[in-house]
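To begin, one chain is listed below as structure tokens, in the form predicted on its own.
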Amino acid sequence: MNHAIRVHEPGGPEKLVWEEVPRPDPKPGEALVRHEAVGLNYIDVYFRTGLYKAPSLPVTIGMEGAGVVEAVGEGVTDLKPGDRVAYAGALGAYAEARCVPADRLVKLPEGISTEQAAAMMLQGMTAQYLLRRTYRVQPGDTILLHAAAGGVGLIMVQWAKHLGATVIGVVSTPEKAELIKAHGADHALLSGEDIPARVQEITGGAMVPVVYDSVGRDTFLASLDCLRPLGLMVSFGNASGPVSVPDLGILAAKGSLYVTRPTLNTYTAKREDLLATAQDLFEVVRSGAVKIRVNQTFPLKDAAEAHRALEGRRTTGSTVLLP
């Protein structure tokens, strides 16, 4: 018996259908994973609504999970039944069991639970490449982070503080402002404020070298105004809708700025990069420098309710779906 949440046509949370699906057999190079936990991420909403196109319909959405290997396909030598594993970036996670390319699976070390792993693989590895590779945060840097109370946001707040940065976080409510301060943010701004003016005040007019923005359309132009000359705008999400790229002349006018739209898949395309990224994440979590907060759990069959909570900004930290 195997069940999955599938989308037969794009739309709202009601389009998430819990149904019985065949139990797959691993093909060569694959492993069958019985999920113990599945991560909830905003990219799941994009696939549900059709903003991101699925290869075909119906589709099982979800990009992140953790569990136990039940079987391996031909040619898989570094995994065996019983291994605890996790992954991020492979569409199809909203299922009790699924096959995953073995080269995308990471073995979990002692001290990292499967529930923790499902809450942090996509979000935590995203935080890793953003802070260590897209822009390498150094001690003394001041950074601006939108949606700072979300899953990626709370990890980035803690990790950036661990790296010696001053963190300015933007959130939607006073309660979330208190939350990010409790996790180490130096300044908590509310999204209704004049963000560039507040950043100017905080930095004494210097502005910031990097803005991390997963909100998208509603914040893009204001984010550019927070950057110092030659600053880097990192647009890594579209929670408010996709960004329409303005006339590139705006980057010249605002100080020869850089803009990038990075993805985890690009940064972990090589197996060695995937393992190094995951290892860095495991180390900061096991050291206690970054704490993974699973603040909400839902049964996997109730994924629609989880999506309503996520889109309604009623979640903080990480959310996990339990098969």
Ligand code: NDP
Given for the second form:
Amino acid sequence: MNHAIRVHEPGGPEKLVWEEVPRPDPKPGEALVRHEAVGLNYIDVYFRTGLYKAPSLPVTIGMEGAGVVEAVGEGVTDLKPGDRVAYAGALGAYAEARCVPADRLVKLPEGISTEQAAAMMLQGMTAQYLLRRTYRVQPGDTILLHAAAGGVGLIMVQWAKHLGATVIGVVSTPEKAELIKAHGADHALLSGEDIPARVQEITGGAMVPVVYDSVGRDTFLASLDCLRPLGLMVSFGNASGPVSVPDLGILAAKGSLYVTRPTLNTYTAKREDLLATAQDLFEVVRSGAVKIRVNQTFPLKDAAEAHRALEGRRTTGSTVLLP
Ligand code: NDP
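And the form predicted together with the ligand, for comparison with the form predicted on its own?
Shown next: the complete complex, the earlier chain at its head.
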């Protein structure tokens, strides 16, 4: 017996249907994982609404999970039944059990629970590549981060502080402002404020070398105005809607700026990069430098409620769905 949340046609949270599905058999190169926890991520909303196209319908959405290996397919030699594993970036996670390509799975070290793993693999590895590779944050850098109280955001705030940066976070409510300050943010701005003016004030006119912007449409242009000359705009999400690229001349006019639109899949496409990224994440979590806040849990069958909360901006930190 196996159950999953499937989407038969794109739309609102009501399109998330809990139904019985066949128990999958691992094909060569795959492992069957029984989930103990599934991660909730904003990308799940994009797949549900159709902003990101599923390869076919009906689709089991969800990109992240953690649990125990039940069986392995032909050719899988480094995993065995009973191993505790997690993954991020493989569509099909909103299920009690599912098959995953074995080369996308990471074994969990002691001290990391499956619930914690489901809360952090996608958001935490994203924080890792954004802060360590897309732009390598140095001690003394001042960085600007949107949606700082969210899943990716709250991890990035703590990690950037651990790296010695000054963190300016943007959030929508005073409660979220308090939350990011409690996690180390130096400055908490409210999204209704004039963000470039506030950044100018805080940096004494120098502005910032990098902006991490996952809000997208609503914030893109103002984010460019927060950068110093030759600064890097990291546009890594579309919570308010996708960004259409303006006339490239705008980058010249605003100081020879760089823009990138990165994805975790690109940064972890090679297995060695996946393992190194996960390892780095495990280290900061096990050392206590970064605390994974599972601030909401929902039964997996109630994924629609979880989506309403996420899109309604009522969640902070990470959210986990429990099968
Ligand atoms: P979050 O927990 O950060 O939730 C989204 C947050 O965005 C909200 O809490 C809200 O915070 C803010 N927001 C601003 N405008 C809106 C809006 N119009 N509607 C809804 N929310 C809005 O989600 P995740 O941590 O899962 O993901 C954060 C972002 O990072 C997403 O855009 C996601 O797509 C992106 N992402 C990108 C990856 C990549 O590799 N490119 C990988 C992982 C995530 P507030 O109320 O404070 O404004």
